[in-house]
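Single chain ahead, by itself, as structure tokens, in the form predicted alone.
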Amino acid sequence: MSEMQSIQWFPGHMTKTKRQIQASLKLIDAVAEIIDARIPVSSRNPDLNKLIQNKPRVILLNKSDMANQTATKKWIEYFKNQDITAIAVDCKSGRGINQFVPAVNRVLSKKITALKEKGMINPTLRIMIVGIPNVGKSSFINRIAKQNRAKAEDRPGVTRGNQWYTIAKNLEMLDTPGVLWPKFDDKTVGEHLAFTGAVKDRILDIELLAVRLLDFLKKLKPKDFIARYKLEESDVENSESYDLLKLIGKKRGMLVSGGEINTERAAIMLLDEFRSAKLGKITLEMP
């Protein structure tokens, strides 16, 4: 699938971002990483572990209202087994956001205790927020900061030009200077980012993308998907994915002159309805 393999971000941007993140590390106590709960592998940058070294971390599984809840619980458990605190949130509706500050306090409890023993009561803690494009970083910042923006240049020891937000008493957040880019070493990563709309459709073959999404849906067999397009279980089990796309187009009356099915229209609709969770709460990657 050469279209997917041609998706590539600019390495120059990534190098600059890495440098900025490394420069900011000395200013912060912990890192908050936002990922997409539907694709927890593809929506992360694998270089982040090396970049942030041993800083404590909180992972936010965003868009969890669109993901399969059982799968999200498994992911939270998976991260817990790696000594990483993960919480399920939905930055659009604000669901789960109230867990963030308590999670940060838990993750930094040893540091808080150590500072108190040195006589620092209520020390200010600083956390850096990271994430790949279109994963919901700005929605999260808008929600949690409630536009309470702290001026960077008023603070001693704080790099000019970085955006700081006060998000709770004694807790400040640094928006990452620059963004991390996903890595497309594996074409599945590119596909998953495209399914969820993280990569612009115009650089892809939309019908090919819809057919690949149907490959996944056929394995998962979500009830809402079958009901929505009035399909039979046997249609899903026995049809090739392109034929299934034609069947969906036919059932939705997407015909052109001569009774041909407009598969492009069907593909656009399928992807739109997947992205708005009308086909059910679906997670494409499991731990």
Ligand code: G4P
The other form holds:
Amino acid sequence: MSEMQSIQWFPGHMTKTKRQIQASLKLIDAVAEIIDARIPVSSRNPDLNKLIQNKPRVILLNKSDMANQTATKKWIEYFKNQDITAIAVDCKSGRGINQFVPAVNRVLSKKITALKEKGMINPTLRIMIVGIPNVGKSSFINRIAKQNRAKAEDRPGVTRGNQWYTIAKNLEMLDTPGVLWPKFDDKTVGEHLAFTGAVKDRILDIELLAVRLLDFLKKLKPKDFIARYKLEESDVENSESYDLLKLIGKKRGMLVSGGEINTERAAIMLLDEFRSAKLGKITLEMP
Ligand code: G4P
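Having seen the form predicted alone, can you show the form predicted in complex with the ligand?
Now the complete complex, all chains and molecules, led by this one.
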């Protein structure tokens, strides 16, 4: 997957992004890191810790509508044990979004107290959103902004070029998110990003990717997956993943002239249906 990394995130690109985030960090008091609830490891950028130093942070496990609920609860617990506040959200329906402001206030409570002790009466604090591409940053910002129409762009003292949404009393959010680069060091990370659609298909071998996804589904045997393609459990257990892909193609009537199975079409469909959670609410990574 190192080829993929070089296509999407060459070093110059990363340096520029890093610099932009560092500049924004000077303006804010806390960071909201959006990750994908289905892949909480692969959708994080491990360099973020170094980048944000010890700024307070909230983690948003987004796309929780497509993740396994028990797994998401375990992840929230896992982060809690590390003293990190994490909440599950779904920007498609808006579920969980109302936990956001209270969570931010919680992580900022020390700072608010300190500022008040210094004599500031109602200090306004600011946050920014960060996350890898496709994780739902714009969806989240749009939702929060819609709920809080009053934009603060005309207020004096606001840096030109930055716009802020007032999202609660004394709380503002930067309108542009920090885009983090995904880390492909590990083959599994690259694959998980590809399964969930975080990286573009056109630079990947789609059939190989589908076979790798089937390797995973064979172990997990999600009920929705088996039912959707009218498979037998024994097919799933005993077939090689490529044969399973062929079987799925056959069941869906994806044939080319001569009666051969169009495995490319089957692969595209499988990935597509996985990405839209039609094969079940599946979390690929556990704490
Ligand atoms: P980004 O700014 O971080 O790059 O991500 P963006 O908000 O553009 O979201 C990427 C895709 O993920 C979008 O789908 C968006 O609708 C979807 N998405 C975001 N949050 C959630 C969520 O909580 N649940 C689900 N199921 N999907 C979510 P898209 O297909 O690219 O666009 P669209 O067809 O929805 O417009």
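Positions refer to the first chain, counted from 1. In this text, the rigid core denotes the largest set of C-alpha atoms whose superposition between the two forms falls within 1.5 Å. Every value quoted in this text rests on a predicted model; they were computed, and no experiment measured them.
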With both forms fit on the core, is the shift of the CA atom of Leu115 between the two forms 2 Å or larger?
yes
Core-superposed C-alpha of Ala277 shifting 2 Å or more between the two forms
no
Large Cα move at Ser24 between the two forms, threshold 2 Å, rigid core:
yes
